[in-house]
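Next comes just one chain, in structure tokens: the form predicted alone.
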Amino acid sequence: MSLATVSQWMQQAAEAVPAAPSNQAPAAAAINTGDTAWVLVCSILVLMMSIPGLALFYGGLVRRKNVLSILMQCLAAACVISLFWHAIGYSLAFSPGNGFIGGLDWAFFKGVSLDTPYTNYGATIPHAAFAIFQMHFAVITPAVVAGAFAERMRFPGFVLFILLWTLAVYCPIAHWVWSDTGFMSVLNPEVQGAGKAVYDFAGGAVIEVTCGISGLICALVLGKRKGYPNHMSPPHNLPLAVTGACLLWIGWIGFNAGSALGANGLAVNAVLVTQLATAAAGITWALLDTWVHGKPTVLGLISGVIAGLVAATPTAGYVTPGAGILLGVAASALAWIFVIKLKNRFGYDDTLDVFGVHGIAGIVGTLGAGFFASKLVNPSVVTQTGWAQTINQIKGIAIIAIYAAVVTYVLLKLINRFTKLRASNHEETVGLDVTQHKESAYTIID
């Protein structure tokens, strides 16, 4: 079989479920109320995603003397990166600027209307709502990043590494592929006036692939946990960890439909091919757990669902249901190879798999965000579609995993300099949570 006739079989594949109406948002620069309303909602269940649900994710995956530690990361984050981001985060990645890096005009959210839109970034909805909704982006992306160095990382080392991480890696990141001058317009000049030269709907590249790669740099430099691999304890408390998946799951639907930026028939495909892609990858991670292992685990069937909410990001957008199945599926099996096989082999302490799951299926989701972009689906999309958009696809995660790996190792070199990073074998014995906060999460009463 030629690779023409399995590239011809996938698309058709792909394009057998009906698509989802297209985005019906009025071009018109004029404030609609419903739009407003649901992005605001949206923005909402972006928070959520960070607190409590990765909190409560990451925090049941620990080991019991480290839940509060995490659990303080994600709080810390979602207050410092807030602040960050009104102060000259937005202006940095979305203000005109130039290709790198936005620039100053809109720090302190000066010009950024509370009743008039941006029409680039949502023509129905006010200006300053797609800055909120973009805010929670930057909070929970950097909290994911944190699971790669979970409790061997000192505290102070943590705020001043999402501050800056944030400043030099997300910033300039997600302007290149979201703002109206980032330069990654230059891989596809067709897409000028009419699309994203990297399709990228919520973030599969600028959040996934970014975090992925960051993470593993972070989790190599930091080095392995003590005892690792042989003396590790297994999750204290999967319970808090389903309840986080959970949450997780009911906020992507935020985080991808919201990037609609309207309620309208492009975010109820969002919806759909979020739904359907966690479902499918949630199913095939147990079904191979099942294989290898006699039985599916809890532990894997969450990190099923996690991989398929990530390989949604770029694609809810994009796709047809039927493809977000496909690439759904694509996504659990290789992030579960990764996981399962690949890290042992390897011997990288990555603590919570920020690489295995959001890395590998960050990559899958963009990727098929190419391959299977259809203008049924969106109309943004132009006729470069298919192994052409592909190509497009892959020079982007090139050029964002090179640029995200050297910063973060320069970073975490740099940090190191001024406050210790790595946690002492006597903190790490006794666990992050009272080192650094002389607090414990479990305390007993006689």
Given for the second form:
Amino acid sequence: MSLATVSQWMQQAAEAVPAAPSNQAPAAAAINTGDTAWVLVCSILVLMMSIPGLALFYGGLVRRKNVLSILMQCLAAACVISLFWHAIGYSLAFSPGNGFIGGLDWAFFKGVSLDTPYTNYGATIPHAAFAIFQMHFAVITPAVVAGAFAERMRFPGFVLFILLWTLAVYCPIAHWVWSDTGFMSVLNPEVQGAGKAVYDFAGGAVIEVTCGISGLICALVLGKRKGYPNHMSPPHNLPLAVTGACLLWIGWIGFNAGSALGANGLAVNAVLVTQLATAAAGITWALLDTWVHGKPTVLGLISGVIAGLVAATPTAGYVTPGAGILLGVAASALAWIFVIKLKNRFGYDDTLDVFGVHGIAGIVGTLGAGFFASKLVNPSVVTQTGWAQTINQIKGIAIIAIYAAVVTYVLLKLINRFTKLRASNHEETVGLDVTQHKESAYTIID
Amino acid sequence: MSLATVSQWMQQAAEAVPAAPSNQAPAAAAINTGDTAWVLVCSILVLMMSIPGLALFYGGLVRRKNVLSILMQCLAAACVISLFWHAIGYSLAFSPGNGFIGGLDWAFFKGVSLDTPYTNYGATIPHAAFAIFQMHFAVITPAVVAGAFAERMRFPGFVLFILLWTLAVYCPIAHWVWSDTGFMSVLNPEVQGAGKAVYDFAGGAVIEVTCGISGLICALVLGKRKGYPNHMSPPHNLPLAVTGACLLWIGWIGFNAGSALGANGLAVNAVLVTQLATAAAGITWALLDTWVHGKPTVLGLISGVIAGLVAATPTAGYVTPGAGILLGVAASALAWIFVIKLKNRFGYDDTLDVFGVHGIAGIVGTLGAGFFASKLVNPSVVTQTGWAQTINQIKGIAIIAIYAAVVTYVLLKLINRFTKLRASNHEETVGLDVTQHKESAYTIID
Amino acid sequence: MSLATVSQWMQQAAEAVPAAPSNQAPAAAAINTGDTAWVLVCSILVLMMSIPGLALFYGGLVRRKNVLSILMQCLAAACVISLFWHAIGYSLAFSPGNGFIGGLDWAFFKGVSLDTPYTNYGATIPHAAFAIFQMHFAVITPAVVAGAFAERMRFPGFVLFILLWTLAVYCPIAHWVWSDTGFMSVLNPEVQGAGKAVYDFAGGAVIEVTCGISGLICALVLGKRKGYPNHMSPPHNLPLAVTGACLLWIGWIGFNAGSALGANGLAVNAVLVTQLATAAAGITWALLDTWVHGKPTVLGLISGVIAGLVAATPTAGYVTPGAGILLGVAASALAWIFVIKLKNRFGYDDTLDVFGVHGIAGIVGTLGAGFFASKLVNPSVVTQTGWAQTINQIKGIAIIAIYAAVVTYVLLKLINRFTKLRASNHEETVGLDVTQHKESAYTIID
Amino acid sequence: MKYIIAIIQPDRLDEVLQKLEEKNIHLVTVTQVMGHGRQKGIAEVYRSHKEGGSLLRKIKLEIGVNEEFVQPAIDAILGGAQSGNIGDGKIFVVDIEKCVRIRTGEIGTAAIG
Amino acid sequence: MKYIIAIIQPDRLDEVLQKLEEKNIHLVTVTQVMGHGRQKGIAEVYRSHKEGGSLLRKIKLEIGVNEEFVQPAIDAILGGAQSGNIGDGKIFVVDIEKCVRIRTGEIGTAAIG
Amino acid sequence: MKYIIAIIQPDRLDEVLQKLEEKNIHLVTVTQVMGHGRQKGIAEVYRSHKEGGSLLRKIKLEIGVNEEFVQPAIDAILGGAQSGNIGDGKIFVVDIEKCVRIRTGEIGTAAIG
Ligand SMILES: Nc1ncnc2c1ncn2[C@@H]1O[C@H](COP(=O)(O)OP(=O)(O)O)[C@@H](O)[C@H]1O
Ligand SMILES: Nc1ncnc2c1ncn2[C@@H]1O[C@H](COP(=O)(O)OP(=O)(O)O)[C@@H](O)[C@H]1O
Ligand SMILES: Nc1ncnc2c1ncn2[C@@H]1O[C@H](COP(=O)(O)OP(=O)(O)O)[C@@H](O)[C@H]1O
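Moving on from the form predicted alone, kindly provide the form predicted in complex with its partner chain as a structure.
All chains and molecules follow, beginning with the one already shown.
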């Protein structure tokens, strides 16, 4: 085989995965550069949420000996899930298929145009821009789950878990709610026409509830950390956690407002709702802390901030700022009650309160997105609001929660047969950084 | 009262705060998605300046035991002022009113359209996008002031202070200079026509001078920290402060260039002036440090950078890059002289040199904005330049400074009657983190 | 001389450096706000790569006593090179001239319009936006080189070095490859017509190879650090380095996709290729580490990520995602082999592996940009691909490498006559922070 | 009165403190130190540079006790810190001449506990 | 020659150093340590987890002195560190056999100051 | 058995450890401390505030040795740490009553090395 042949073959191999043929002529006229710029920037902001945002937020909250393991998990999610999403994830989640799952037509972004829109997913931006935006949603979702089993999951098991979980949990659920053929999607004309769609603007159910429930199952299956709950160390570096929380806030604006898929009025509403719900939620938690502990804590305030961002996620493109504020307050208060008051009674160890914050606030937000959905905000999709829609939301949440719980459980049990998920006693006491990655985060002598 | 009634009532309550009716038909044609995307991105950048930018910058410079208190103050400003701005701040500052203050017509963003412009505040972007952009200006302003009384103000007093200060100091001053009815505003046809407007592109007077003067008053009223000036600790974490300064720099480009309210030539000029003035100012401080101390310090360089950013704030949309560089050098040199040479003689304790850096550089920049304002850069608004305009600027600065000083003083005295502003001796020596927030920033054993 | 005269003179001086007369009438119609917004945002992202991205990445990897020196070097590059670029750098690199170097017509951005395009460098964005975007490329390039001589170069020598190096190495090379008169530029119709152009989308050769080779020369000329290779400390703060690496990743998307000079299909392709190549490269390094050391290390993964970003740099606008993934894997694997296996044999001390990572991956990427360049991705510029083009790339790399090596060597020897480049033994053991900047990064008692 | 200085593995701190409590020894001062010893540690890897582990993280305990508590303290430390592996550390006992409780100014054996 | 080891509250460091200066004791070595004692500390709160304060931040001072400075040193420490609250800490005095000034190689009582 | 406590300049740590190795002293415990002394340090500058250097970074070494190693240890420390400048530090030698190797429970002179 001559060198030229090899090279030709390699080139063909490379082109066999074409980014997209760009000759779907006339529709191209619809592309708007302002909308495209906005969605690309938002996709960068969403990536920033995972790395370094979430990584630092979680990393600052764990012990010194486990901080690298958290950073590594977030980085691994960014690497592994990006490739997976390009390969088959996007296609499974968003390509036309049945109500439950998409097909493989868009595997390796085949047919996902670089310069023409797929009208249902953004009529004014290239289809591939939408697919990239969604890629970063798929990246952050399993990274959020990691907070539930922080400080005690072995790394090989983690990688296997996020891969299978994205395949079996995230892709289907995203398909149900957001694809144009999903069985509870507003984009599915039949479902929407029948008034059976679930409103979830940027992922209150798809991402937050799914994360919360899956995290809870992980925490239960993996068991408590040694010494929990009596001998826990405080967060090793709160400024790091605050930095992460701030970057999450910043990025989350792109997460929610980018979901408008254009630099339009809906995006503006989403920015506003996100900011106000978050602010209200942060204050709520701080006040509750003050009431019970005498002082507002920084960790409390940023926990409230996260709860508010979560609550804004499903709602930002459906409700008015006033409703957003109400939901921010409610989500933060309920998350607070759960994390501060109820959690200790149940005795499971959800390390960084993925269920308590993301799960609870995700449920509150998703219910609120139905209840408060307003035609003034989102004229195109709203056919019903109030209680009628809230019932749809409840159904949606229930189906998603049950599905996520069952499949997560099965996956954990399955993976555990191949590679131990839970760190050994020795690995846990010595720390995951040294035992899983042969590194220490900080030197202690100058 | 039936459940349905309650729910209806709640929905109405939520909608009673409508984001904006979107049926102000024809003007909508003027919205430009590129400009909208730019302003939304810039508003995110400005939020990033406060959290985590300023928070880390200040946080790294204080002692280990007070870092959380700084982070908390910046976060609290982001939460509290966002809600306040939406409720009444924006309306007071920008809605039509008399020359001194706006009305309440735009309270809760009523009538602030999501998809049509308010021509005077950006003819090509939704009115609400402008209001959001300004929200983040209102957030960062009191957060900057916090540097003056860092390490010694109790948290409850702080929250009360920023709220009242934004109401009574910031909103009026913003109205005077930036609203279309303000008595020194270029947007007020009468004022501008009479050649009496003050040129302040992004807030050299409105924000920086106001902060500097208010900070000075705070430092004087609260008194010195224990041990000042002889027993001060060095910054506890300079890399944190550098990270913050870098994020301030990054975000400030959006702050200045976003004030062009579109992705246009003015924005490009603002980016350029900001970058060059900042670079020149950083170098200036480093050279002065080298001259006096023998070495350029990192803290010095970033102090110069901040001075340069401040100097670029009022000027970025009025002057050429050449003038920007001159002003960056001048602002940095004068701030240096003040902070390094003069300050110690006065014997007040402006912890993080809010007056020395923001106040001084803000004055230099605002004067320069008048003196160097060029029709080539900003054809629409310039009616006069040079000395004539500089006199306007001096008047404007004087009025703002006196007003800010007096009202800040009154507010501090007032608040102190309800809640002690100054930390007790014990709170100060133990540190604000533990005494105000019941948390420590870092663990010291792995 | 009256005061008025002085002031007039000063104003003229300021205006003598006009940002640009804006009356090049009709072409203005071509400006697209979406494209402009995108390029401005990307230029901010590229600045974020240098400060704080690269600064933190490098800063976390050195010893505690040298972290400030790294931060200072990155900040100094941002200040010094910005001014230099505005003064003459941009003109030398991009203004029409001969094949080797540009002229001085665009010195101080004279004639670089704020609101009309220079069609060859972005037909839909203001010329000055392009010049600003390129400014940040010029800033980061010498900052990357600094990794090679970290922990041992004196600061005055450093400043002199980056200034002369940008003048004598970077500006010419950028001119060759990217200006419309460069002798290996695709924008030079003669060169491109003759099929002699080098494809380098965002700087695989211009930036990465140049950095790698120059870094290598610096490492050789300055000699090893004391104790190298046996008594080296581990990175003093890996979470800091990870934060920096994440910000590099985030910013690099803007670096590569901004090079499309618009929010278009090419930008979308660049985002996608960058993400996938980076992800694949990160995983590759982690797998190789696992294979040899038993565990995937965090430092390894982020090293792979950098290698992937480097590999995507020249290719992002020329190849398909499939080819991008292949190149990411190849670049990471080769960099790994070099850094982990070969480097120790050569016995030079390239502190942070500038040659091993940037140089090697830059070569791989630049070769791949030629070999895999696809008309589907970049219809306008591709006239030949495969081996024919790869030969061009090899020639280009060779010329650039030799030129960079020779000139860097001469500069170092020259500068050393005026100011010692290498820190003294005492300076090195005590640390550069205290000896070069009179500061310590961290306090050790609360 | 004796001053007990013990160097132990960091992951043993919790258990040692617990064992000491069990013996009614509540007052301990803990310092983070680096140990240079014959133990090699889990090899850490930083790119091309493998940390042989010349300085490893350890915890130092200091405990001032009256004579009758010396042996219980040693037993407690051994009980909590002994794993049988290289790197477990050392206990040193030094004589104290004087002990003062700062709060009260009390001196001697009454002050120590 | 005696070696004085004192554990004090972190916020007392400045005052103790000042009092020592007043007694002409200039040479001190300071370490950041964690104390395990009966003091409970200001309760810290981290979400659902309340720090009872089992290990609290303390400062350890070490001072080598000639006999005649022992009592002045103790007095200075008491003067600067005593607040009367639980957690004020302890002072231990240990005998030194030998002292060497590294700079000069001097030995004994001349070397210590 | 003696307990040697040495305060040295941070930049001397590597050399001291090496010299100790040469004398077959392998077991050392290292702590980062701050020294208050007559040395003024390289003045650090933070805006208007010049650090006179009242507390400077130092390294503390602790070495438990049998009698015959006391002098070699002192020599090694002097050899590695002496620069002749103020701030070089001190060496203190204290008597050890008892030494236990945690790993084996061995006691006394056999345990120390
Ligand atoms: N003689 C000694 N002097 C000071 N520190 C010691 C001494 N012996 C042991 N150590 C400390 O104990 C730690 C463990 O010692 P090592 O020799 O590794 O294990 P082992 O005692 O089990 O043989 C060392 O790292 C050191 O910190
Ligand atoms: N016997 C001791 N041995 C070692 N450290 C001690 C001893 N007694 C007190 N300490 C140190 O002093 C600190 C204060 O002691 P504590 O019992 O809380 O207060 P008080 O001495 O006022 O009763 C402790 O946290 C511990 O670090
Ligand atoms: N008597 C002492 N007690 C405790 N620490 C001491 C004593 N003497 C010196 N040191 C430590 O040694 C360091 C160096 O001492 P210094 O007086 O500056 O230098 P020199 O010993 O060369 O005169 C001090 O910072 C301190 O940490």
